[in-house]
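One chain comes next, on its own, written as C-alpha cells: the form predicted on its own.
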Amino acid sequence: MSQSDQFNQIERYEALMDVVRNRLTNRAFDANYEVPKEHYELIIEAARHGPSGANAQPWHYIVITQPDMKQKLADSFVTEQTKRAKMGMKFPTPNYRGMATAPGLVLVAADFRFIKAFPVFNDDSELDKHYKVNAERILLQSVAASVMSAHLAAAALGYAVWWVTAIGQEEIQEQFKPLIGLPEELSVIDIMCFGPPKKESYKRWRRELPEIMNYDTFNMDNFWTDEMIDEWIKTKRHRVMYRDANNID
C-alpha cells in the first residue's frame, strides 16, 4: 500500500470519528424545526446498510409524522415511568416527554420469525430452544447494527439524537401496533428521535481506550468485581447517563 493510500485511508477514518464522536444524545429538541423527507431516506438508506445474519435484514422502519401520534407515544412512556416510579424500581429515566417534540421520529420494528434462518433445529426440542436464544442474540445484534448506521447518519446530517430502547413492555406493543398497522408478527424494538437540539448536547462519559481493549488475552485489571459494579450503579450510573465525564468523580 503506498503512502498516499494510507494518507486517503486516514482522511477517511477521521471523517468517520468526526460523526462518530460528534453522535451526541438530546432529549429535548427544536419542535418548529421540519425535517425533510430526503433526510428521512437517506438515515434509512444508511439503516439499509446495516449487517445481519443470514443477510436476512429483518428490520422495518416506519417514519411517524402526525404530532397525534408522537404525543400518544410520548404519554404511553411517561406512563410507563410513572408505573415504574411506583414500583420503587429507583432507576433513573429521562423526561419522555421530549419525544412528542422530536421532528424526526422512527419507530424501528424487528421480525423475530428470522430466527429461524439462523443456526437452530427448528424441531422444539431442548437442544434447539437452546440455539435459539443464541439466534436471538443474532437477531438483535441485526437491528442494533442498522439502527446505529441510521444515527450515525442522522448525526452527519447535523442533528442531535435520541436512542429510546425501553420498549419491550407488551401493553405499549398491543397499543402501537394497531396505530401504526403493525403486523402481529413484528415487534416494536427501538424509537429513534433526533432534530436540531433545543439545548446544547453535550459529550457524556466514554471509557478510556486502554480500559476496554485487550490483546491476545483478557487484561484483569479492567475486570469489575461484582460489588466494583453494585457500587458504580449506586454512586455513578445516574450521573454518567447525564451529565458529562468532567462530573463522574
Contents of the next structure:
There are 2 protein chains.
Amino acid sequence: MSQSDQFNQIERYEALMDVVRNRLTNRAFDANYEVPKEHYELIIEAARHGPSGANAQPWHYIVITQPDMKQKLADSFVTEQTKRAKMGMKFPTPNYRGMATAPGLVLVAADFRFIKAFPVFNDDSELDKHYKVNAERILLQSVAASVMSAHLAAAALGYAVWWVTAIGQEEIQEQFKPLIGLPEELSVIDIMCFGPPKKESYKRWRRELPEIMNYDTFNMDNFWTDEMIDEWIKTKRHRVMYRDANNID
Amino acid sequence: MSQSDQFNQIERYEALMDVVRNRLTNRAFDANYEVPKEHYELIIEAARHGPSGANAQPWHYIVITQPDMKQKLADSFVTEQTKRAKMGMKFPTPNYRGMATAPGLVLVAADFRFIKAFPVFNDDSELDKHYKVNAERILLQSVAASVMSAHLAAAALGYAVWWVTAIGQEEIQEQFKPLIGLPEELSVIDIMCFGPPKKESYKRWRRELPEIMNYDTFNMDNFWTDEMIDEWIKTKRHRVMYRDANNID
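Take the protein just shown as the form predicted on its own and give its structure as the form predicted together with another copy of the chain.
The complete assembly is shown below, putting the previous chain first.
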C-alpha cells in the first residue's frame, strides 16, 4: 500500500462511522428478547481493548442476567428519582423503570485503587493531592473509553443502548455490592443497558461540526456565556435529552 | 431483516473490531507527513457524535497546525517531566518530545460549567456537593467517550494515536490558554496526537476476557489485593506501558 493509501482508509472509516452515527440511545426495550451469551462476550471483548492510564485497565464488567436483580436496580433508581423530585431537583430525570426491561444489562465497576499507579507521589503531600485530582480524571476517562467501545460494539450488532452514569452512588452501592458479591474496593460507576428497542430509536441533537472545531486558535463564536448555558438548561435541555433532533424547536 | 438478523450484525461488528483492536498507541511520528485538512474534519466528526450527560456535549476540539506551537507544548511537558523526576516521582513517564513530531495534534477542551446542567441542586448545600462529585464524573466520562470516538476514527484511517491526559494541568493551561485564545472558563483536559508512526506500532498487553467479565456475581478470582497492585506497579507497569504484549515477561 502506498503511504497515501495506508493513511487514507476511507472505507474503513465509513464502516466505523456507520456504527458511531447509529449508536442510538433508547430507554425502554423488548423485555422478551434474550441476549445470546456470545453477544456479551463480543461486547466486552471490545471493552477489553480500551486504552487506559499506565495501561492499568481498571475495569470489571458484571453481566446481570437475573430479572429480579434488574428489577431491584430499576427500583432503586426510581426511588432515587422520587427522592430528588421531592427535594426540588429540577433535572429532567429519565424514566428508570426502563432499566428492568433491558435484555442486556451490564454493571461497570472501576478500581480507583489504580490511581496510585498513575503520576502521583503517594505521600499525602499537598502536591500529591494536586496530582491525584488529575489521576482520578485519568482513571474516569480510561473507564469511559472502555465503556464507549462496549457501547459501539452493542450498536454494531444492532442493539439500542443506554449509558447510565450512577446516581446517588453511595446508597445504591451499599445496597448492591453485597448482592453481586462486589468487594468494597470496587465501585460501580456505570450501567450499560442494551437490547432491541421497544419503540424505534431516533437520533438526538448534536452540535454542528464548526461549533466544536477550531484551527490553532479558539473561535470565540463557539463560546457560550454563563447566561447562554442557563438559558439552554431552561429552554432546551429537556428537548435535546428526549426528543428527535428534528423536533427540538 | 428478521429479528435474529437485525440484532446479530456480525460483519458490522467485525468491521468495528478491526478498528478497535488496531487502535495502536505510538509516541513518535513521521514529522514530515502532512495531515489532509479533511482528515481533521473526519476525525472530529466522529467525536461530535459522542454521548454525553444531559446531551450537553461539553467539548471543543482545537487543531494545532503550527509547528512552533507543537514544539512549545512538547517542551512544557518535558519541563514537567523533568520537574517530576527531580521531585522523586517514580512514574515511568513517556518521552513527551514525540509530541512535537505529531503531524496531527488536537487539544481537547472541556467546559466544566456544564456540571450545573447535570443532576445537581446548584445551591452549594452539602447534598449539592455530593451530587457535584458525581456530576463531574459524568462530565469527564462524556468527554472521554467523545475523544475515544475521535481516536477510533484516526485509527480507522490508518494512523497511530497517542492519548495524552494533561499533566501539571494548571501550569500548562496558564501558559497555553492565551496562546490559543482559550477563555478562562474552558480547560484543556486531553491532547490527541496522531499520524504515521516513526517506527511500527505494536499491540500492548490486555487482560484476558475472563479476567474482566463476570456473570451475576463478581468472580473473586478477578480481584487484585492491594499487595498485587503494588507488585504490579513495581514489576510490570513499565513493561505493559511500553513493550509489545509478546515481550512483557
